[in-house]
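In the block that follows, a single chain appears as structure tokens, in the form predicted on its own.
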Amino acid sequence: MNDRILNTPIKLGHHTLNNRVVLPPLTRQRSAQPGDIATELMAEYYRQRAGAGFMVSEGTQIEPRGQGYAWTPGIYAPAQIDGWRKVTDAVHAEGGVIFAQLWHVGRVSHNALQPGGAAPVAPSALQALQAKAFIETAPGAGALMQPPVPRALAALEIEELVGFYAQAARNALDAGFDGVEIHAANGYLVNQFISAHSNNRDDEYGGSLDNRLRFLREIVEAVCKVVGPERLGVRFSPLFSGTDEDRVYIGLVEEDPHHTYIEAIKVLEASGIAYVSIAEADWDNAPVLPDSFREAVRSTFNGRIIYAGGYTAERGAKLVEAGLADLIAFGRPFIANPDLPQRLFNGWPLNPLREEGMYGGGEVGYTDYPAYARP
């Protein structure tokens, strides 16, 4: 096996990636308050990490709706937009190649993070009983929180949220991204559509499969007018057992995960996207994607495949020489080691991940991890 392989060069849409190690999407929660803004702090945060081949910001909300956790960044005000331009400036000075993440929490919020403290917005009035939202209960300190009951969507309120969606992306190339990626994993607001466990529609959104996939669909459209489908990537999280009660945050359990998720790619083949990724299940004892699903991914599209969910550089390389990937995302790893591509390309040793400061907060965790020292 040629372990060097993800130390090569590759072409992603227009741009040419030095290697194949991704930063993927990591929730942090430091933006500045009021206002959801990227901040300096976060600059120097993604700017340490630019030796990625590849970066996709932590989920930044499309609208005020879209929030599901207190302190996490949003890409629909103006100030929000001068603030990632602070992070864009920093990534592009170090090189780097960054899309951001277009995010909607979807029923995964609660009141407390609500416009006028209304009810989160679904497919269908349906709880998230097993997933939580995090709220502000003083400057700084939060708790998790049941999600209520949402409120189902109007057919004229999804369009209205594909044009956000569309501005969202807007936003982004404004604010300097290189691209964007559309968030359609993890139980959240795409993904609710998808699931026939949080989608029980009768209208054109809901009841078949390809009716699920509609809202998917209309969103990449409308996206790709903006961006152009070589800047735009899709992020699907598929599990293929358990139930919806096995951290559910990682996408809801479909009767046939294979089924579902190979239509919902062949939606991106026919849009001709730069990528699709796929966020693994990564805990203890946690379901293996199966091979089958990985050839079925690779012979239904044509562009570029990310895998992420708890790989090593020696798993991900295997991956990539088989043809199954083409690039592999490294989480927790690259929040505890900025310069982990030259740490995996020679064998250096990692740091510790710290449980202190992965939400919220400072420096501390966050932009203290130092870079390795060589003896």
Ligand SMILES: Cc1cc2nc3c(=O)[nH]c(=O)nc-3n(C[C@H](O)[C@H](O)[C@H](O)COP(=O)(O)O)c2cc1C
Second form
Amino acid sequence: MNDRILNTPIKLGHHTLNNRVVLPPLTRQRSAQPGDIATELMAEYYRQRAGAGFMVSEGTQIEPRGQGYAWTPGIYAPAQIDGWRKVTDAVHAEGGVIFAQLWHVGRVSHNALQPGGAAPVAPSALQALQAKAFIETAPGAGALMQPPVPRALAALEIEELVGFYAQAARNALDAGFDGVEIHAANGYLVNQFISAHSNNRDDEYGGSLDNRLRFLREIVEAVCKVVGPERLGVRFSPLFSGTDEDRVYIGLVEEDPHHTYIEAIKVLEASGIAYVSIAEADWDNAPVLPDSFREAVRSTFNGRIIYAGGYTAERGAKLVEAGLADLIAFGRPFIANPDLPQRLFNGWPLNPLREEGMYGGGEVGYTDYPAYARP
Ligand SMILES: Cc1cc2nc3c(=O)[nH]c(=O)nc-3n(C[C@H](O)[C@H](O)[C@H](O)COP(=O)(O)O)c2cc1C
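Now show the form predicted in complex with this ligand, given that the preceding structure was the form predicted on its own.
And the full complex, kicking off with our chain again.
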């Protein structure tokens, strides 16, 4: 089978991973309320999936203003750190390796989620017109909402935010995570700084691409000081061509995505971090990532490279064999198949994904997907 290459070990930072199948960050909105605290049920969900060579937690907000969806877990309060420890203990007991995805949604939020009902914060007062926030309307029930016009951050507040990332990284280590991934993808705060579409600042954080990459650079440097480069990864979502609808899907219009993201990856290379994770467009008929971009990522970056977005074992193995990827992440297939690596390695059939319980709820659609049973 040509996808055997996914079942080979690889080094990532301090770790030798058992295989190249990754559980990517997947928001499932099941934290305990009030307090946005990771639970025993979440620990069970991650334990079931610890056969992955490498795991990244669902996005976890680094401060209260960083939340854009009800019930996502935080990593800034002591009780939240204790909650995450249940998850990391469960994963480690199964021999897994797990990083925490550090998340700040920036403008993709709503007053109902913000301290004091304030406007969300962002690089500029430019509204996210295509993205939706999710607020609680009654215990266990909620609604998608249009994010309001955000408030532009003052330069001193940006400095403070960099400190929040560093503190969240410290908290992640305290919680037992093996490292952290900075969420710089999908139209959230770091991405909002990178994209001229959402950043029209006229100070040192806006204007030139070098300035728009400053926030990322400062976060990477600050977090590196806390965890070391071996325990750090960054996730991007470069979007190439596609229809107008695709391009504004997450509010990210890059005039030259190749140039923007190769320059961003140079920032990572300068710090020698462990990996870059590329989230590809994953909707039907989505624009594809050009091979020329993948080749440029490989020649720019010496760490590990992870791709996600509509992969099958076969497509992923091809990319690894071609030398363009080191690890392949499977999102929706991993939601539906707790033993996904074994199924892929043995050619066993996959459980179909169910819509029920994708975002929020209890065990249904979360921990109730069965492992493969031989007929
Ligand atoms: C339910 C769900 C939640 C997600 N949450 C996150 C998240 O918290 N952080 C992130 O970077 N990507 C998130 N993603 C994107 C996935 O990590 C992945 O890139 C995407 O699902 C494409 O892979 P797939 O086609 O194998 O599902 C999410 C995707 C899904 C379906």
